[in-house]
Every structure is written in structure tokens, then in C-alpha cells.
2 protein chains.
Amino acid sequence: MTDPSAKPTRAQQRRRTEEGILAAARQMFAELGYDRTTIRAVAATAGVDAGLVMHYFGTKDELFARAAELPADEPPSGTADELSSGTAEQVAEALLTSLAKRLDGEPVASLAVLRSMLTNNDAANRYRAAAEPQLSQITAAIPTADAELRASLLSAIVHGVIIERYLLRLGRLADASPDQIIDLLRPCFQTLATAQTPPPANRPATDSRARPDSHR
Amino acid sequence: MTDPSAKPTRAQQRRRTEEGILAAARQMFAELGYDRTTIRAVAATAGVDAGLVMHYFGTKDELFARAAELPADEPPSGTADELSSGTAEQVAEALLTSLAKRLDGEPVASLAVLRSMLTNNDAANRYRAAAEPQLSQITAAIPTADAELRASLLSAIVHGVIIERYLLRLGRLADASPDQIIDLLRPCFQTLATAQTPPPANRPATDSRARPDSHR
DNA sequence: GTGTTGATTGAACGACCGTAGAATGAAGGG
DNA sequence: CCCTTCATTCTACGGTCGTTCAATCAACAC
């Protein structure tokens, strides 16, 4: 039993501060992105000196890499589990389930990557590396010739929703319940995964911009 | 006739240089984002001195604001035009049309905003200011109680697709034709806008691929 | 106890950034 | 033709950043 009143051993203390630094880094990277996050600010938040951060992590990039690692108990949100195989319908549903999980608590490490991926190459590659296997798994399950594009669209929807919910906090997406969101998304995902167009077609055969009534 | 061999007047030259600076700024903001774009680098690209950029635009923020302005001939991609009113079906179709237009040539100014919106408050506000009226227009056209959430989802999908195509250049989304993309998206948009869930039972409870045949 | 390791700090360096302001020189109006 | 205007450049200041390094001091092995 670890006595809380006992003086922590050196290794314990080391791991404790290192974890504190990582937590502060994750938080700041997720909120500010890579560039605007300062080693000095991370150190201050963690209550240590900036030099110590360098001494432990060597480089800001290395700090980001470590902060972007997902905790071991949180696998990359829907990998390989149920998603790896199955019919297109099953894959679509698995993707919805994984999205639902991310929608009530995306790990801060993932948010750090997402926040930085548009302005930092390392973060962009990290995002690509995480999205690519998922992408090819979805592709493999879709029977049509345009499977790759459909899978890309599914991925774009997932990330668009997460970005608007957590990073932009726009509209109702920020506070809606995960279940409500995925219920609305389910027909979309099923339609994209299984190539069947659900309603009896809604094509604007002729130019549907004919709009004689210009009244408001 | 403006004689090209004639020496440009001072006002002409001024406007020419200013436009060159703006073009360089737009490009760099779109590719690197606000933080990584340097006034010195913009000036160098435009072939002028950094002090001149300051003299004309006063501030980096002001330069960004001017660079983020859409050219007059490119309205904010689907505003108010056809989108302002109509049935939910029409609004969904209009949104698709506006997306198609953006998919074969998003203006660089918009990309500058999109690239920077996750790490720059000004860009985020600019994005919100552009998305909000569109959002409420879509909301107004959707008859259900969760109209706001549905509109948010539509917006999230649009922006997710554009981000992956232009900013992340991920998967097939980067090179697919606009028509192909919006054809795949049409059922999704129609389903989200008009609140009808196409197949009544799509739950993956069992593997029953029994599909309710398309009743005509 | 003594010597060693290592966690932690503080100060400093060099680079780069946004920005300011003086200097220059050609255009333009009277 | 002269004097003003202004497009343009040059130099520099203050600040912040990532990073380095010597110094300190408690924990620890022997």
C-alpha cells in the first residue's frame, strides 16, 4: 500500500512531475494548438521550470509527440475492434458507435492533434496515420467501386462533427447528446456505406433553381 | 486603352503593390495559417520590404482581415441567394449546389480563414460570422423540432469535406470530382433536411440484410 | 558518512517576430 | 522649377521563443 503521507521516492516524484507536465501540455495543445502553446507556459501550469521540461522531453516536438499519445486504456477510437470486418452495414454501425463514444468525451490528446493538424506538419501526419487504417478498413467493407470515396466522406463527416463540437463549439452540435447526433447520422452512414439510395430519388432532373416566387 | 508600355501612375503602382501583397498574404495564410505566416515572408514573396506592409496595413491582424475578405465577385459561397427560403428539400439541394461550387475552386481567402480558425480567434470569429446566417437559414427551412441540430450537422459535413479536400488533402476526397461528391452526399442532405428516415428498420440487431424493397 | 546520482532551478544566448521611425528618392501639383 | 507628397527601404527596438548550461541540493547507494 502506498502511504499517502509517506515521502515519495525519487522515481515516484519524477513520474509524478512528468505526468503533470504531460497533462498541462495536453490541455494547452488541445486549447491553443502547437504554435501558441509555449514551453514556458506549460511549465508554469505544471508548476515547474521551463528547463525541466526540456530536460525531460528534449524538444517541443518530442513533448507534443508524448502529449499526443493516447492513454493505453483509450484505443484510437474505434480501431480494429468491431470495425475490422463485416458487412458494410455493420461497419457503418460500428463507425457510429465509435463516434458516439468520442462524442461524450474525446480524449484531450486527440483534441491536441486535431487542434494543431491544420498548422503543424507533425500533427497532420499523426492525424493521417490514425485515420488511414480506419479509412482502408471502411473501404474494404464497401462493395461499390467508389468505396474509397465513400469511406473518405464518412471520415470527413466524423471529423467535421468532432471539430465543430469540440474545437469550434458551433451551434447545437456543442451540447447535443451523442445519441441524438448518431441517430440523425445513422441514415447518412448507412446510405454511404451500403450504396442504396433510400428515398425514391429526389433528383433535380431539370434545373431546380427555377424559383418564380421570389417572395420572402 | 491603358498603354502597357506607359509608366504607371503613382496610384496605379500603389494599388498594384498592395494587391501583390494581398495575394501573397492570402496564399501564405491559406497554406501556413495565421501564426506561421510572417510579415517578412509575405513582403519577400511580394517583392517588397516588410516595413511597407506595415505602412499599408498597419497591423498583421489588419493584413489578415484584408486577405480574408472575399473578392467581390465571389459571394460567401451560397449565401442568401437561393438558400434564403424554400422547402427543406430545396434548401438541401441549394446547399449541395453551393458545396459543388466550393469543391471546384474554393477561394484562397476562405482557405486562409479555414486554415487559421482552430488557432486564431479572429479567424474563428470570421468563420462563425460566415456560418451563422447560413445556419439559421437552414434551420428555418427544416420543419422538425431538432432543426437546429440538423442544420449544424449539415454545416459540419460541408466543412468537414472542404477541410479534408483542401487542407488535409486526405484520401480520394482530394481529387474526386465535385459532382461525384455531391451525388453521394445528396441522400444524406435530403435525409437530414427532410426529417424522413428512409428505411424504417435499419438497426444492425441481426445480420438480416432483408431490405424493404423500393416501393414505387 | 561519504560520494554519486539526478531532480530542479535560474540565467543567458541566439534567433525570429511584429512594429516604429528615420532616411531616400522619384512623382506630381503649383 | 520648387516644394510637397508618398512609395519604398533600412535600421533598430523590445519582446518572446526554444534551447543550453552551470549551479544547487536532496535522495540514494555503499
Given for the second form:
Amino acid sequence: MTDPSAKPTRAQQRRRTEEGILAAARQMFAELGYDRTTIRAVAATAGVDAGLVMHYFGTKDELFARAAELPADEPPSGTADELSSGTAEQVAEALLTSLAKRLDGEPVASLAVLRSMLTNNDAANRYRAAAEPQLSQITAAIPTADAELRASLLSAIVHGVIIERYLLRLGRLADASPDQIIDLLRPCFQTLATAQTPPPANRPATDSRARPDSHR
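Structure of the form predicted on its own, please, following the form predicted together with the DNA?
Shown below: the chain alone.
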């Protein structure tokens, strides 16, 4: 049993320092994007010297590559197991479950990439590489000829909700409860994933008497 009062080893100290630097880097990349984040600013946030950041991670590109590695609880859409072995209905629920987790706790690693990918090709390529296999799995589960388009729309909704809630912070989406958001999205996700036909919109009847006669 490890003595909690024991002095940490050099390896443990290094690991803690690296984790602190990565946490600071993710937060700054998420808030400022790649171009506006500097090694010096990351070092100041982490409470270390800029030279130590470069010693551990080398360049800003290498620091970003490590900071942008998505942990298991921040997949672009859902976990591979949830998406690869399920019906269309189950895939829709898996996407909603994954989104709910990210609405309940700020997905800092995802936000670091999403903020940066708009101005940095490496960030865009990194996120695309992580998202494409899952997009293919979603497509395979949808039983329609336009499955690829439907899967893309589901992915776009997920990304749009995350960006709106955490980066743009516009309207009620920024502070609405995850349950409320998921409940409102569920019919849309089920319709897109299962090829259900939504009921026709109730359009008001057109009164020809109220419309001006163009022949007069």
C-alpha cells in the first residue's frame, strides 16, 4: 500500500508537471485557438517556466498534438462499441448518450480542436481523422440510400450543439439542462437514423378570396 505522505518520485513529479501543462494547453487552445495560444502563455497558466514546456513537448505543434488527443470520454460522436453493433435506433440513442455526457461536463480536449480547426489545417485534419471512422459506422447502421447524408447531418448537429453551448454561448442553449436538450433532439435523431417519415407540417389553408387577383 502506497504511503500518501511519501515524497513523490522524480517520474511522478514529471508526470504531474506534464499533466498540468497539458491541462493548461487544452484550456488555452479551447479559449483562444491554435494561432493565439503561445508557449509562454501556457507556461504561465501552468505555473512553470516556458523552457520546461519546450523541454517536455518541444514545439507548439507537438504540444497541440498531445493536447488535442481526445480521451475515451470525449469521442467526436460516440464510442466505437456503441456505434458498431446496434440497430439504427440504438445508434441514435448512443449518439444522444455521448452528447449528453459532453453537455454535462465541458469537453475541453474537443473544444481545443474545434476552436483551432477553423484556422489550423493540422487541427482540422486531426479531428477529421478521429471523426471519419465513427461517421462510417453511423452510415452503416442507417437503412436508407441516403444514409451518408443522414449520418453527416447527425454529426453536424452534435458538433453544432457543442460549439453553440461552449464556444458561441448564444441564447438558451448555453445554460439549458442536458436532459432538456436531449429530449428535444431525440425525435430528430430517431427520424434521421431510422428513416421514419415525420408528419407533414400543418400549413394554414390558403384562402383564395384573401389573395389579390393578379388578373385585375
